[in-house]
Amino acid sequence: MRLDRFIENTLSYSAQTVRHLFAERKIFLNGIAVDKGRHQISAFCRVEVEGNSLQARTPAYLMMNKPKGCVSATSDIKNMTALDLIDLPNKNDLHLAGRLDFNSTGLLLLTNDGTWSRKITQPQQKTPKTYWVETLDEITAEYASKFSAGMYFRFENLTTLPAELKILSTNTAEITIYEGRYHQIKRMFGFFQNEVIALHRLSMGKIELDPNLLAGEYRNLTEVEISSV
């Protein structure tokens, strides 16, 4: 939004007092005194007039290691959410870029800035996602041959992009998806009749969880792990 149209909706002022605001050097942004509100603002600019802040949020990054039986949601009136796991002012601001299920644990980023997370969510982007994952019965190289291909999924009708497989041990492997199907992995699993039992997500894009993170804990993302999205 412009800077001008901002200032006239928050403050119910004309554009001729913003106008005035603006010849008098009494609007500031990000810290600098303005004289033009032709200046395209993002929820994160900080905006001041006449000396009062009107907006000064500040963009916020986080990588949690979820625990298991914890919701990906940041509100549920019956189970502990990844919200509630967060000690921080503002936390309610958050939402989460990508989900696990209740079981799952592993990497969950959490943000308050929605273009940020769009561009690691969003179907077309097709950021690598990657799992441990420990299976109930032995895991074979027909498992990742069939990955590889794509597997067919009726309900939607469609066929899954291309994964990769890794197989780690008897019932372990590390998969790498390219979305974000409605339990995807243990839908590829089960095609072969193998249940999932443990799934545990280690990476997002060049994002990879902190090993240093215990089951609950959280940090925030540095610099490089943010920009690489």
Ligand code: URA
The other form holds:
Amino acid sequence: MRLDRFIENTLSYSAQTVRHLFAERKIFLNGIAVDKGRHQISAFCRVEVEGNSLQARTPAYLMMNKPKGCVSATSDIKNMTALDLIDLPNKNDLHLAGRLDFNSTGLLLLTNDGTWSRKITQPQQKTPKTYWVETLDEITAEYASKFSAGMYFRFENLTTLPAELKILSTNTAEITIYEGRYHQIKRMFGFFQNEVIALHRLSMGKIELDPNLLAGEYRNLTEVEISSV
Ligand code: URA
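What would you give as the form predicted in complex with this ligand, now that the form predicted on its own is on the page?
And the full complex, kicking off with our chain again.
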């Protein structure tokens, strides 16, 4: 949005009043006095008019190590949510960039920047997501070829993108998928009637879960992590 329109709308000032304020150098954009209204502003630009702040939302980007038994949501009438675990004044501005099932654990991203979260979650980006998985029964080499060929999901009438499987032990593996269908990994193992008993997300794109975070803990993303998206 243009800066002058934003000020007119927010303060219900006429275009002429706002032009005068510009001329009098009473409008500051990100701390700098500006004399023209045609600057484009985003939700994160700092705007001050005659000493009053109209908008000072600072972007926030967090990673959490989601615990078991917690809903990937910002509110829920019954269960604890990821947001309940956060103790920050601006927490109600946050939303989730991707979800995990109730009993899945690991990397969960939260932000107040919708442009950023769309980039990491939109299907066209094919962001790789890597999980550690433990199953009830043995994982055999046959799984890897089936997963890499793509699997047909009747409900959505689609074939999953090729996924990579690295078998770690009889019942554990690392799996990388490039989309996020409903219960995707459980359904992929379900094809072999093999139940997933633990699922832990290790990474999304270049962002890896910080090994220092205990279940339920969170931290700010670094500049490098933010700009990797
Ligand atoms: N696939 C699943 O089945 N569950 C998750 O939480 C994430 C991916």
